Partner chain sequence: MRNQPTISVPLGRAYPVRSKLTEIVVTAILILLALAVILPLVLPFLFVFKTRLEYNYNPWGWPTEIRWINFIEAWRAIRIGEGLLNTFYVCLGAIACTVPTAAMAGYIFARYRTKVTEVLFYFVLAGYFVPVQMVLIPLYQLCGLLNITDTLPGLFLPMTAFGIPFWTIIYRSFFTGLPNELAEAARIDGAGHANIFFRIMLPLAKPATVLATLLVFMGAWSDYLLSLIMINSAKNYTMQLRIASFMNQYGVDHMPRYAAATIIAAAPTVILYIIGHRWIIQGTLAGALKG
Amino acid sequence: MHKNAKTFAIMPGKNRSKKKRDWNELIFKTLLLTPAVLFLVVFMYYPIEETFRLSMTRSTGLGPTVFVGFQNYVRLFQNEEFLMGLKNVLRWAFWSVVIQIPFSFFIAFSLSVFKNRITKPLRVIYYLANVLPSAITAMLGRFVFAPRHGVIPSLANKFNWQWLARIDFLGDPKLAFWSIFAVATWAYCGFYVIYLMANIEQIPKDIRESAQLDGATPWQYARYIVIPMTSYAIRIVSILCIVGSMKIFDLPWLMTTGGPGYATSTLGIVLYKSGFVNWQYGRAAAVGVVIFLLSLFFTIIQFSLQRKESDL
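For the form predicted in complex with its partner chain, what structure does this chain take on its own?
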């Protein structure tokens, strides 16, 4: 932006109208920045401050608020539902990175290396699932997994596979998590696929050509060229995936409302239930702070990765 400053300096008539021009500029800048700053102060920074304050109080939104220090946080970490929610989001993050990212990488790599007339339009189909709003994804998830009437139990009945028909995908505490996870994999992989594919396609052509001249097999090409060259994108997508997992709410809430018991509870669900079902504002705010700290933690990791990358 030094360029700008210089062109300002050589402008004719600068000295005479400097004061007036500066005023104009100042007014112009203020006018253009005000809406954004106002929106952020009112609907983001003030609520953030309120979240921290509320998390230190016992409040129902109606009666008096009582300052209780860190009591809400202490109680949270003794609370079974919260601990289950915390465990679930961490488990969700771990398995998303371990399953969804490599799976998406496989698809993206195959789409880019085995590009032919059939595979070329498939990318558009994969991404469709990602575009669907989560309410509809959940609806489709129930359509497939619902007991007795869902697609899977109904098919199992048709072929008389009693072992499959007996499985309750959303009602079994052990299975419910994985059923929702399967739906999420269906829904989210599309994004990772197009993102990774865009990065794979950015590998310079001469590198691809030299790999071809050396007679590299697809496996060697992936192992020695694509993975090292897109490792940055893979890491970014993994962090996005982890940060997203901390906030997961829609799918488990709509498919099982966190049940059976607390089996599919997440931090978002704990927050929603404490805040808008039990009207414990203080507790809900404390959960909000925990979500924030977890996201912040992983975001800082992302930034330190980026910094290392730019050092190279």
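Quantities reported herein were computed from a predicted structural model and do not represent experimental measurements. Positions refer to the first chain, counted from 1. Take the two forms, find the largest set of C-alpha atoms that superpose within 1.5 Å, and that set is the rigid core. First, how it differs from the form predicted on its own.
Put the two forms on the same core and the Cα of Pro35 is off by 2 Å or more between the two forms. Once the rigid core is used as the reference frame, the Cα position of Lys87 differs between the two forms by less than 2 Å. If you fit the larger rigid part between the two forms on its C-alpha atoms, the smaller part is left turned by 14 degrees.
Right, the form predicted in complex with its partner chain is done, so what does the form predicted on its own look like?
Single chain only below; no partners, no other molecules.
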């Protein structure tokens, strides 16, 4: 009886010390998380909420704001430039995934599997375009496709290909989009190549050696081993491609300012013109909301597909 009484006398003290330790741990974790939470609230969640609120108003940024509900969205979908910009970003996203991702994977796989002395210099060369500012990339693109004294017309005249010299790559509505897309492919694929290479080189050497002993060709090794083992990295790159396509602005604006006509206009260009040229802040905010919702939609689809595949 005496021992049991002593045990019960000790237990309350232990409980109090445990509760105090748990409370101190909670305070410590709260202090660590508070700066990150404040950063997200101030620089992410509040701007998103403010953009949604501003998209429901008619404002020039100087005078009073007038609540108009969904009127800005209705007018957007009645505007030819916005509809063309929406079509262009969706087309840009589709062809980015279809062309840029396989092209980047091919280069990354080739540099990872067929290593030689020029592998490291090639990595630098491919990534160098991604380091250049967008203004310089656009200037180089304009220099290549300039109608008279550009690189392509000069080479065409040198080899007497007059049919090629007469083509206006940036002035033809049917070719301007693809000309800018070609420059963007050169500019952006460097990052995708480096990212995919980092994931491909993480595959254990034993797996590759086993595949070689079994007589697997490079194509079979890529199809049945590399692609399944780097599927997560490929999806991440695809998400970056799609989200970047939704908000593409710099290259189309610097190379053609969205022209000729609306042939190369994007949602980013429509947002810029609405907010900083026409001073229609409510309409610009509505375009920003559309870009945000499209990016969120495609990101959710990508992760949901990944989750279903992992469940299978």
